[in-house]
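First comes one chain, alone, set out as structure tokens in the form predicted on its own.
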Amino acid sequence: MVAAVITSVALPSSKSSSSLPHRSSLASSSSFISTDKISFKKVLPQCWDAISTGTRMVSIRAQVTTEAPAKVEKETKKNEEGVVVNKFKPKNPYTGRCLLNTKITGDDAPGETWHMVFSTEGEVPYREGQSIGVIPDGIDKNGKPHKLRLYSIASSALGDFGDSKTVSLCVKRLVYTNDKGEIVKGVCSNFLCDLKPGSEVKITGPVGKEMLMPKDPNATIVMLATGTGIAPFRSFLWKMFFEKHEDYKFNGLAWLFLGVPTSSSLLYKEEFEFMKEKYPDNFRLDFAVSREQTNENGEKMYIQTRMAQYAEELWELLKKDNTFVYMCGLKGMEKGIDDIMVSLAAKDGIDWTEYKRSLKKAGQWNVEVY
């Protein structure tokens, strides 16, 4: 019997969360129909619909031959079959429309982050982990059209509405004061965050294969995100836990670490908590809120600080062939994570730099930082 469930989740308000558990347990999911609520209809076991709007080494004898050796195709551990790249280029972008655009950070958060959904009518066939380019309207100071900016896609290949006809982004509005004391607004981020439903958007791509999901549905996938670096992992997690696929059912372990400055900056918190509640054996969730949390030594809780609490467990996972690490967000976290791994690897007589290189070669260590 098919069960229909309606969920309605209020977005973060100006009031910060009163407490944040050390290990979060969980709550609800989303598509966006207004600026103050997330509302969804889930028809189980179907996907979510919107109410509205090692290579083996062998030895052989050397032989003299006049034929070229056969090319050995390297087998990838990622799901790259049929991946489309650069279907739309800057000179001939796809024109989509903004369907929804809503702020997903609290009023007291240090900066605004918006979730937006664009129509594609299925013309921009992307995969989880890819990116699209956006060309903002207008011209630059030289009178030329603005150049595209790349953004990680925040929706699964089916899109937030489950019909493969939309693409979603998670964008932080860039506003800063320069050396002259002038307020500077990022061209593309402000263009996107200010979009109204119905507005046209010039889209390029899709691009990228670095962050594609593993083929193995029984894999352990460790996801490390800061801020809007959460985008590709939201796309992973929707496919794993919010959708039904004939050729894919996730039975492994997904472990997400999300680092933000304040609890009102936690992105998609309700969605992730709902996943944890529904799939406690397959999903682990850890937040690192740097301005509100500290570790036992009183140090600020950055993403690497939170990871350090599970260092031994993470290292054991990294020794397995079916563990994949994905890192997306601010470049600074990469060094902090390396620092943790160096000492752990050394205990086993392993050089971390070399080991990480081997992980990258095998597609098990994937980084997209800025």
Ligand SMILES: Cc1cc2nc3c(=O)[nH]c(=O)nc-3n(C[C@H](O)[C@H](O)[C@H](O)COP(=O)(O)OP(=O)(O)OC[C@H]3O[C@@H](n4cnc5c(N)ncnc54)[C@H](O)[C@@H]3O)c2cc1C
The other form holds:
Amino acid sequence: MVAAVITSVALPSSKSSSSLPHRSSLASSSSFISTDKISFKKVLPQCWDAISTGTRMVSIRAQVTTEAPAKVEKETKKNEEGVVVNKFKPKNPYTGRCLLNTKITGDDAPGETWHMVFSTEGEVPYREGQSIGVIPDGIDKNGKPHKLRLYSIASSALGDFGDSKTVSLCVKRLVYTNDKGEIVKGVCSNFLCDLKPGSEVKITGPVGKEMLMPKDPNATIVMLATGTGIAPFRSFLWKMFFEKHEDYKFNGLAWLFLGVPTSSSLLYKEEFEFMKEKYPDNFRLDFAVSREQTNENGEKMYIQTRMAQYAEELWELLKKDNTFVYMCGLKGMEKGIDDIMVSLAAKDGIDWTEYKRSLKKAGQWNVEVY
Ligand SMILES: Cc1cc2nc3c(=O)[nH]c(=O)nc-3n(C[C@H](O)[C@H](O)[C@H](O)COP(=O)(O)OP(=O)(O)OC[C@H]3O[C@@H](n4cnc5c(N)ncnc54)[C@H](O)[C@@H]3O)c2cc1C
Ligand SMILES: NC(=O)c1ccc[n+]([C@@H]2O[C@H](COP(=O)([O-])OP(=O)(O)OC[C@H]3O[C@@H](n4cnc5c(N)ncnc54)[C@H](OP(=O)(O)O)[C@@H]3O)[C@@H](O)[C@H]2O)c1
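Having seen the form predicted on its own, can you show the form predicted in complex with this ligand?
To see the whole picture, the full complex is given below, headed by that same chain.
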């Protein structure tokens, strides 16, 4: 059972255009939604009750061994009971409405990313870490309806308005130049980024179990995101830090690494910085801004470059039974992250491929890249 407590606490004021609208602008945005079926609260459902800073319960492996620490297959550590998949199929999608759609990257960012909220009336019962499908309006070049595209859900199960009646996405507008020099716009991402409040949107799913959160409220959760791969982690972090749940009170460590090209493309920066300010013992936040930052060797600051700065610490965390790593975003990041892990594991005489396999089996290494 969950309970969202609605409070009216202001987020830190924004100086950049990459921030979500604050409560006041969220509230005023309701005025341009024409249908009277749509109603949403005038405040974000955030609960800022201080999380107890009492002793953290962590189980650390007692010894450093020269063999891969054995990972015993246990009862699932993820929150899987009652997880719904494919309630809505492409032939019979749920029709929601766009309640809010806002650009969250700065005007000088390479590319646009939008945050959008759709009404579900509670009919799309998703969990943190799942995705939904969207069927864009219109037909393809063969005259057939467009196929669905998948998007990671960016809101917690309670939704951005705390009433379990909405689902949010974080979508990058795809625009590229093809071999003939023509500018091509991705079908579904442009459909979504151009959606106006009040417009209908066809939703399928929910789908996916790979990225479900661990049940253990004392877990260490390492989140590795590039670009819009941040979506599932915003969802996790809202549940951990912005909400009150009877059966879940996070008191572990959440560590987010986010890689983006420029500081104007940092996604949800102010939300995350606010969490860090409120819960410094439970939240660590590291950005890798690839086109503005370098490491001491002058190398481009990718997410794995930033992680390498904490390599020993990360490796020690990975030896714990209640550390869960999640990776989401660009496919290329997986190899980069594997590369640093190979050398770290090798220092302890451990074969990374084998160890990763055991972590995966125990639900501790979770990857959704595309
Ligand atoms: C599980 C999952 C979750 C996802 N979550 C998200 C998310 O949260 N946010 C998000 O924004 N996206 C997400 N995606 C990606 C999303 O599903 C779409 O693929 C994306 O939005 C592009 O769809 P589109 O319809 O706009 O492009 P389409 O019209 O489908 O065009 C895409 C095609 O264009 C071509 N193409 C693309 N780039 C180039 C290029 N540079 N040069 C040449 N050809 C190119 C490729 O053939 C590609 O298949 C996710 C994907 C998966 C599988
Ligand atoms: N569940 C999922 O599977 C899921 C969910 C959400 C998004 N996605 C996918 O994630 C991708 C996110 O793209 P985006 O356009 O939103 O991101 P973006 O804003 O372009 O940011 C991506 C960042 O990753 C960097 N990068 C590039 N190659 C890398 C590599 N090999 N290793 C590590 N970092 C690398 C980029 O650096 P430079 O550009 O400077 O090189 C940039 O800083 C999309 O392809 C989307 O489809 C998947």
